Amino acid sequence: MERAYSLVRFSILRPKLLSVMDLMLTDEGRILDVGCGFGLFAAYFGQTHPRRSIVGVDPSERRIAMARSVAAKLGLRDHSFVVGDVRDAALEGPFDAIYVLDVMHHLPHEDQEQVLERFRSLLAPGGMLIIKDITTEPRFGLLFTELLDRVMVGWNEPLAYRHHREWGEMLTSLGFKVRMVRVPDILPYPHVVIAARKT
């Protein structure tokens, strides 16, 4: 199951997309990985720049246990992992950067701005928040993504997608300087990467 999940995640987040995010992250310092799952991307970003100390948070104890195991096998001794929901998990800042991969649309609309506010409070001055998510255009791409999300999470979990301009406006109002990049894919995922620097 874990192997299948890993293959799916790395097929969706293609090397070009990961490279864009890798360039936007700080090369060293404390970095928060929100919704870290099995620790795949903590391992990836930790190996591209070994001076990164990544803290992963995820609500699943089983996934966190596997993330710890992966980090230990790779010798990533400065990585650590916390079981909890990002909305109220015991996280100690400041962080030099935070990244959030395809997590925001799994939070209810009414919680999203509060979570962004929490990210801002956890970031050091000048810290970078990177959000990779799905925008709402083109419509076909959104429907394609939603169908795959439903296969993964079922039909009862609410999904709360936003247009990337809406994310940008919200982040700007919270005191971030925002840049956005649409990243094309062979498959019709409407990927967007949002880089928001705390001012």
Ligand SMILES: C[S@@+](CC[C@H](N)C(=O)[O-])C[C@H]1O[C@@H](n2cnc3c(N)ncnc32)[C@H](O)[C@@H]1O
Contents of the next structure:
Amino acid sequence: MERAYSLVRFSILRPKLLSVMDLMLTDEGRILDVGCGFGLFAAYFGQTHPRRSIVGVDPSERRIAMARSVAAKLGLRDHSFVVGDVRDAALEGPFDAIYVLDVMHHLPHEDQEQVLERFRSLLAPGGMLIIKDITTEPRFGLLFTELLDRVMVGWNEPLAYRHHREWGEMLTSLGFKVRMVRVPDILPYPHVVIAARKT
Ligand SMILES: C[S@@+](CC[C@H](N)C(=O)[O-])C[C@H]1O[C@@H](n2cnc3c(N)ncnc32)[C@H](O)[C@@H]1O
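Structure of the form predicted in complex with the named molecule, please, following the form predicted alone?
The next block holds the full complex; its first chain is the one shown before.
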């Protein structure tokens, strides 16, 4: 199951997209991976720059247990993983960077701004927040993504996407300097990568 997920994830988050994010992350220091799942990208970003010390957080105990085991097998001794919800998990800052890959739309709309505020308070001055998410246009791309997300999470969980402009405005009002790029894909995913530096 996890092997299949990894293959699918690496075909969605292609090398181009991962390289953009890799380049924006600090190559050493403490980095928070929000919604880390079973640690796929903590393992990736930890291996491209082994001086990164990545803390992963995810509500799934099973995924966190796997993340710990994967990190141990790869010798990523500075990585650590916390079971919890990013809204209230015990996380100790400051972090030099935070990345959030396809997680923000899993939080209800009304909680998203508070979570961004939390990221700001956890970041060191000048720290970088990277959000990879799905924007809401074109409409077909959103419907395509939503359908696949529904297969993963079922009908009861919230899926709260936003247009990238809205994310940009929210982050700017919270005191981040924001840049973003839409990343084309051969599949119709409307990817957007947002780089927000704490000012
Ligand atoms: C689409 S998966 C992405 C996993 C990983 N970031 C990746 O890119 O492969 C969404 C992840 O977000 C996690 N998640 C959902 N709600 C969360 C929350 N409130 N706090 C932290 N993680 C959450 C889920 O458990 C899941 O592992």
